[in-house]
Every structure is written in structure tokens, then in C-alpha cells.
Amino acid sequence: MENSELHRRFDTLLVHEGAHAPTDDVRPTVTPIYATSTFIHSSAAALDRAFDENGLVYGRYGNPTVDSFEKIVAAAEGGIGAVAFASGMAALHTAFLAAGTPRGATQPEASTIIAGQDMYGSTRTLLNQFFAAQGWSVSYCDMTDLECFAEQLRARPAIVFLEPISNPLLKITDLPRIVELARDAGARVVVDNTFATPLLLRPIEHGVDLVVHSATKYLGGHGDVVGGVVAARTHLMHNTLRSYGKLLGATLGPYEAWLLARGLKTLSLRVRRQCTSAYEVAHWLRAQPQVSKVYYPGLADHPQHELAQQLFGGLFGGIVAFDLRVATQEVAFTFMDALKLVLPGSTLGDIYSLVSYSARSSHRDVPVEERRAQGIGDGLVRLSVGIEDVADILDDLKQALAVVQ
């Protein structure tokens, strides 16, 4: 690697990392889509070596287009490598298996997981219905309460899992302190960094072992692809991820990888714009009579506002959540149906502004009692701010709120 490449800054890495891969004597500007299920070698001996050296053999084992995407993510997150998957849930599933593997062993055993109580509903379902059924012990903790967390660590968990920006209430976790306490207890730390993106937070710099993304969201950013990826801090974790990825077969396809790599090149431009607009939207919403509460770490009255400033360097994310004053599903649906620019959708992080009703989307499978205990009420709306002109977003919110006056 040339010395000039050693000091490339974040935005430059996103544009150039993993691109321009040579093909014979020609370097394409954009990595091609390698639409092949298998790879031919010059001899049987060369094929045999490729198996031993993790070379190109079969689509489930690796693909140059997928490899390009993985390199960009690894560079963006500051990891030693990354492994891509067919969805964010497949990535999360494999990350738990890898993190729960005893150090130096090749097979997982029953483990204990301490997870943040505030998280994506399907992640909670994965832990409760899948891993618990496999004999894993799963407990939950408010990760903003460090005394509670320290107490739970007495169980000597194998894994600590959290979302640095929680879905959907946007609670902020003191990640450096969490990692310090977890490390002292001998636990590996897995983080879902989907909401923050590596623009706001690079968890591996704080000692996190595995960083998971639903690449469908901000990494892809255009609403046209589903995928997931995990970045690893150590070679052991990266190799374990790769091994399990081959066995489980939830492989990301080359077409999807190409779209995700393309999306990553503009991540910084998109997310900076979304953060700036979300900040303005959050302050505007707080002044509206139809809104009783706004959840956004950029607001001075957010419980972890100062922590968010320290961790995220002045950006606060592109998601805003808020409670409608008349907190019923009927009113929430009326508001959503009245929107003309902002789109109703069960995803986030797109160039389009998207609105969802958490109780019936991201947390649909979470029991009502658990949902309400987390603070997800019947009037909660989650808004993923897009890259449209913020004045147009505000105009649309204003006219829709007028309908539920």
C-alpha cells in the first residue's frame, strides 16, 4: 500500500476503497458485477490451493463484487475485515453465533447474552424465540443505567449486545464505558450500528468486537436492495464469521453487493444532509401543539444530549421519533395517511423521508406490555428524514398534523 493510502480520510475511503480492482492489465473505474456461481482455475492443483487459501472457488465462499463491498465496510468501520450477508437479520444471527463461540474453539456452546432492553423488535424476537430455544440465557438491561448493567455482569455473560442509538426511542449508550465493563467481565461486545452509521460512530475504535449493519438502510441508502454486513475487530472474529457464513449460506449476491457498494460512496453526503434536516425537523416538531414529546438526541433536553455530543462529533442522526398528543392508533394512522411527500414505510435510511408506526411495524411482534414498558406508546411515530429540501418536509408534516388538530 502506498503511503498516501495510509492517511485517506473517511469520505475518501468511502469513494475509493474496494474499487478499481484490476482485471488483467485493465483497472475499471467501478468494480464489475461478477455474476457467476463458480470460478475456474488453471489446474486442479490451483483449485486445490484456492480452497486452502480462501480464494475464489464458489459463490457461497466468496465473490469479487461482494469482496469489494466488504472492504469498504471494513475500512469505514476501522475493522480488520467484514463479512456480508443476505439481510441485516442474517448478519445479526451470525454475529451472535460468532461472538458466542468460545475463544479458540470452532463450535458454539450455550451462552449468556445481556442485551439492551431498547432495540429493534425483530432482534428481540430473534433472541427470545431462537437463541433462548437453543438453550442460550437472555436477559435485558437499560443500557443507559450503568449500575444496572454492572449488576447484571455478575452473571459473566459471553455476549453484551446493544444499539448505541436505540430503535425507536433514540436512547444513547455510553459505549466506551459499556465496553470497559464488559471487557472486565470477559464478555464480547456486539453492536448494531445501523442508526448511527460509521459517519457518527465507529464502535471498533472503542473496543467493540463485532459491528452489525442492516445495509438495507443507510449503507445502501436508496431503498433498492436488502443486505447485511458485520465488521470485526480481530482476525479470530473475522475468520469465525466467515466460517459460519459459509455454513449458514445466507450469502449476499453480487448484484446486491454492487448496489450497496455504490450506495456507500455517497454515505457521508447523504447522512450529513439527513442529520442536518432531522435536527431542524425535531426542533420544529417540539413547537407543534399536536405533538406531546419529541425524541431526538440533538435536543438540549434529551437525557443523553451531552453524551451524544461527545460520541457523535456534533451530528445526531437522521431519525426523529415523536408522540402525538392524541395517542391512539387511529389518530396515528390518520396522520400518516394525510402525508403527501413523506412516505409510509417499514424501513429507514433511504434518500426518501419515511414514516412508520412502531407499535405495528418494527415492534409488531413485541407483546403490548413489553412494548409499553419500553416507552413505545400508541401515539409514537418514527420519522426517517430523507434528503429532500427540509422546507418541503416541514410543509408536509404541517399539513398532516393539521388534519389531526
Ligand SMILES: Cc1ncc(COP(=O)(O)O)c(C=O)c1O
Second form
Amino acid sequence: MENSELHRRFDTLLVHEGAHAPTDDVRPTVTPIYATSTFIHSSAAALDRAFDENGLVYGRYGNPTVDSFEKIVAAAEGGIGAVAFASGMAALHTAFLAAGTPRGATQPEASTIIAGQDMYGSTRTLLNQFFAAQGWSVSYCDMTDLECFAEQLRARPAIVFLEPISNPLLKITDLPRIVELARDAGARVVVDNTFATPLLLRPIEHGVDLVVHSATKYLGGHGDVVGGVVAARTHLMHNTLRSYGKLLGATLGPYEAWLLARGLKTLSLRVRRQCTSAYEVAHWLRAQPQVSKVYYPGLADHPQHELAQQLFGGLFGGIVAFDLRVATQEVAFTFMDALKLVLPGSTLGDIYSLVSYSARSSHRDVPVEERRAQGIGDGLVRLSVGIEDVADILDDLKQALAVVQ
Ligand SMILES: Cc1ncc(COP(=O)(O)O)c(C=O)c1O
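Now show the form predicted in complex with this ligand, given that the preceding structure was the form predicted on its own.
Everything in the complex follows now, all chains and molecules, and the chain you saw is the first one.
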């Protein structure tokens, strides 16, 4: 009952005792989980100011645990700020809306997007089934073909979207050149940096406007949380994202933010190890008779190997994709079922090695002919290399490939 002049009864004590503990004079080493939907201010005027200053008035507007995650991402990506979302898809949705906002007299063709052909299947579905249904015009282009891209820019799109390391074929885009062309045409550039992580690539340094992550993947890294985040290059984009985030409501919760902030502390250690192991795995896979093709930018014969070397400073990512020589779903499933260490899972970027069959997971909703035309065949397997001892990963792949001999 301290600080209270009123007598508090049992039910009231249960609600208020021990809550609102002062922490000003001591600091925890880690930003705690602020499991609160609202914030108490010292006066009505202070609350009123908080609406404009930091949003610490209501959970959908702001939360210190979520703020701390956003700050790490903004710093890692070199952005002005970042806004966290409940999932990577919510982050993408809001990023497209923010990037599509009008820009006055020099407004390019509103609601027109040019997107990289090879991308996460649900992003493609979001563009085709959601945005196109809202009247947006969506067209695709192989972003490694700069002539095709320059041609498409004649449509004066509002947005150019791409994955710098594409999913699942691991094509590498000449991001600096793409940004230059897109900006000359007046488009905003949105990039999904989930595969590259800011360790390999910081797209904002190349002029990209919005950098999206499925934080579920490498940022979190431990397979225990779903989340998304967008880092912004300009105050305008950051403010727009924040206000759309509040309105649409797909905000990240403090528990998830805490896990993601924790995961980010070891991003560099994890991803460096994953890149080194993936490099070894890719070279090993290439020598296996059951494998007809390996997709990995670290291989000298990868079409954009040199570009990857320039852009990513000697790292090539933790994902390896490969075609099984007998390219059927049945053989791919037999191989996956035979794995004993590598886990079958429709995610990537975790400390655990994970395998997935793109045709029936990330690209499940993409029509078969469209998928095959993109080069995602029936024998394509995607491997996300974890932080286990690489010798154990290779042993497991070896015994599982022997089953599909
Ligand atoms: C490259 C990429 N972007 C976006 C997403 C969507 O993220 P989430 O599943 O967190 O909504 C995924 C999910 O697999 C992804 O791989």
C-alpha cells in the first residue's frame, strides 16, 4: 500500500501489488520483456506527449522490447529506423503499401510493381492474389537480365522488388546497378534480405528504400519464433511504415521481440559458420552421382559467382539447393525421409540443418507450369545448413543419398 493514501482491498492488492516496479536506479543487462498492453505516465500531459514522441502509450503503437529489436535491426542494416511485424509476410505487405504511397508531381505509375521472377512462393502469391486483386499491376523479370529489367522500367513502376539472393535458386542480383536504374525511373526499391542477412549485404548502403526480413529465419535463428521486420532508408518511409503498422495491426509482440533480439546477438557467429559449412557441403554435393546440379553462389561456375564475391565480401550464404538426378517428388521424399540429422522443415536459417522440397513447400501455391518455367524442377531440394559439425551433416547427406542410389 506504499505511496497510496487509499486503503486497498484484497482484490485490488492482487492486481496492483508488485506491479509498476521502479527500475530507474538499476539496469538489467538485457532489455526485459515488457508484457504490457499499455503504459502509465506521470501525468496526462506526459501521456499526451508520448503519443507523438515514442508511441509508448499502447502496445500496438510501441513497446520497449520491440523497440530494442527494431534498433538492432536498424543499426545492422544501416537504416534510419526499423518497424517490426508479426511475420515476414506482414512485413512484406506493409512494405509494399508504404513503398507505393504517392510522391507528388513526379509520381510514377501508381500501383505498378516490377518484381524479381525467382522469389519466395508466398510473396509471389501475395503480389498475384492480393495486390493484383486490389488493382495493382504486377509484372516479373529475371533480375539477372539487366536488359529485360531496363525494358520493363518503361512502365514507370512505383516499386521494384527483389530478393538479392533468390529463393530457392540462389540467383544473385547486381543490386547497385538495379537500384541505379530503378531510381532513375523514379521507382522505390524494396528488397527481401532474408537469405543474405545484413552480414552479407546491407542493401540500404546501395540506395534501397526498404529492407524486409522474415525474422523467423536467420535473425531469430533458433526456430522458436515467427516475426518480420522492415528497415527504412528515409524518415518518410520509416514514418509511413510505422503509421501503417499501427493501422493494420500486425505488430510484433514483446515475447517474440525478446527472442529475436536475443537471436540477433549471435547472428554474425552463426551465419559465418553456416556460410563456411554450406561452402563445404555445396562442393561435396557436386561430386555425388545422385545429384545432377548444385546451386550455390560460392561455386566458381555459378553464373554470378564473381558478383557474389564482390557484394558479399567472401561469404556466400548458408543455403544450398540441388537437383536430384532422378527428378521426381517420390525420390525427393525418399531422400528427405532417409535423413537422420537434417530436419525436414519448411523454414531456413536456423541453427539446425533443415531440408525442404520447394515444389511442395515454399512454392506450393505457384501453378506447376509457372514453377517449372522458373527453373524449380521436381527434383529440387533446398538445404539450409545449420551450425552442427559439418562432418555430421555430410555423413547424414551421404547415407540418405545412398538410399536413392
Ligand atoms: C525469403 C522469404 N521471405 C519472406 C518469408 C515469409 O516470412 P514469414 O514466414 O516469417 O511470414 C519467407 C518464409 O519462408 C521467406 O523465405
